[in-house]
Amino acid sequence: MNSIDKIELLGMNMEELENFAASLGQPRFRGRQLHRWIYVKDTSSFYEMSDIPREIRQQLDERARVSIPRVLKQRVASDGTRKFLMEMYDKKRVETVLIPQSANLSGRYTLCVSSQVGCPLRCAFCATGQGVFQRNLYTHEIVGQLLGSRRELKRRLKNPEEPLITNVVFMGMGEPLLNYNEVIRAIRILNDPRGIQLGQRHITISTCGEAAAIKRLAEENLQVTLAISLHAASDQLRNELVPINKKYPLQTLMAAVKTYTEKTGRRVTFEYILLDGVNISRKDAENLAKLVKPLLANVNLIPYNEVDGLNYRKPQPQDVTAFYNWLNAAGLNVSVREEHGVDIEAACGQLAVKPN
């Protein structure tokens, strides 16, 4: 059979493994067997799967494959974080980010995920959105890079107690609720507790502002954190600064989001990039301040990562300060993010696939 023809396993639930098993008038046993190889020991070889026998494994590399991206590069920075570059199936490619949650890299890890191969919604200030959008990601190979770079880790860090990734935040190239579907679905794997034992709290989705999408996401039954990536807080500088918004304006958005934080009963995130000189006047911090404060909300600010090419820069620390004070002091619930990865192009809005 041609490779492009088999059927990919990783992606299935155990359900669907054992009824793929059954296809193969195997025991539904089988299935929960694949189950385990490729969601709790990260493999994709058939012939590492030592107690299913040989002529099975030979049956499943004729039929099937399991696509767990391969790591093309890997970069770390001086807090630990490390960036991957992936290839899918086709050969596209996403960049993926392991965070480390403490100082001392004691094993436990955020992962930032990709949504999308590039991102179509183009925020000026995202050097993702500078690219060209090519395609969403399916829902093996959302799930397929927290393997691979649990795998990645275990061969690099040769520690014998093997490190866990904790949480995972899709925050990396593209906009997840444009990819609603496979997103939701990946997500479902993530929290298995047969297999990947992700907890939904410890699952975070950003978004640009999606409305529709939000309301969607509402009715899910899911204990996810929801971020908006809101940035500005009037219509006319949002307009240039998130397209998306010339879409659902402020007052759209926020409806959405009353009705997620009402059904859900849920705090949301609202993340705002601290652009020099753009949106970090004391006009600006109280204008955010009256938009969020009617809301069972958060506020994460984040210091501008620059990008080469674009003309944003970062705020003097004495600028963060004030513009924190002042959201403070308004009463808001409010922190400064603290960023990992700025010298490896890590950081929030760095992450872009350069041309070969």
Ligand code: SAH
Second form
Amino acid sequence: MNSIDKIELLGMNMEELENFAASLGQPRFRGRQLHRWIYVKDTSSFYEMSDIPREIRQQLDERARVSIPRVLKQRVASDGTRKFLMEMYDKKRVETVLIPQSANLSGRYTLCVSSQVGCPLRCAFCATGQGVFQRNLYTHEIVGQLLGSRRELKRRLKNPEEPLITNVVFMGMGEPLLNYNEVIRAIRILNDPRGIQLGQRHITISTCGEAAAIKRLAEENLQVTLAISLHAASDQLRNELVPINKKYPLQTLMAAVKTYTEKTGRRVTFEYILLDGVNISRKDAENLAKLVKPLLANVNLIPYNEVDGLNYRKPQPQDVTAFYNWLNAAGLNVSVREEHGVDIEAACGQLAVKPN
Ligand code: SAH
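Having seen the form predicted alone, can you show the form predicted in complex with S-adenosyl-L-homocysteine (SAH)?
The complete assembly is shown below, putting the previous chain first.
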């Protein structure tokens, strides 16, 4: 049996692992043991699963696999941010970024995961959208980004039992809501208290505005945080910057967000990139305030990270402050995103992998 024909255990939830154990004629608790080895211990080799009898380990190795993605390369930024290049079973590659939550490097991390190889959406300013869209990631490849990064991190730490990765944001490559089923399955696995134990509120889905999927998400009974990449408060400008706006114009998008807020009782965040000379005038601030105010939302301003080959520019710090102040004065709950990992091209919108 070649490794492609083997059954992938990573990405299975507890019940599925128990069923898998039963299908081998084993007691269901073997499934619970596998769950712990995979999701608590980050183990991909059956031979290391020491509480499982040797002949069963051998049988598992013949029939199944746990494909934690291989870390091909990693770069560490001066602020401690790490960017991993991860390889999937078919040699496709994505980037995953590990961001320290404080300057104290032994502390906790937020992991920025990818949901697709490339991205089909072609936002005008984003590095990922310049490349070729290749495919959706599977659940195991999404969860595997966490296990692979954590395993790397543990190798470097003295006390590997710490919680380490406490937040996950779907802000890497790809549009998570265009890979809906796999992303939701991944979230439920990340959230399982018997495994990775990430609180739902510590998981953020960032979307460019897939309105139909936002409404669907409202019905999932999840407490995850939703972030909307708005970037423009008029249809004319947003059509240019975020082309999916032609399919779901602002009015449709805002209606979907309103449904989401009402159904879930959760405050959403609007992300707004600041592009010099494009969307940061006083008039832009007024339009933005008018649009967002009725929704009791947060606004997160992201000073643009420049991308090779694109003509958009980062604004001057005083222009960032002015824009912030206008929104603040209009009564919005607004913050400016801290920049991480710019010196290794790991910041928002800088992730790009050449097709192979
Ligand atoms: N497709 C999803 C998630 C990926 S991007 C989405 O659109 O939300 C995560 C955030 O980074 C988005 O708000 C995205 O618009 C923003 N971004 C993209 N390119 C950027 C850049 N060059 N500088 C700063 N932010 C960028």
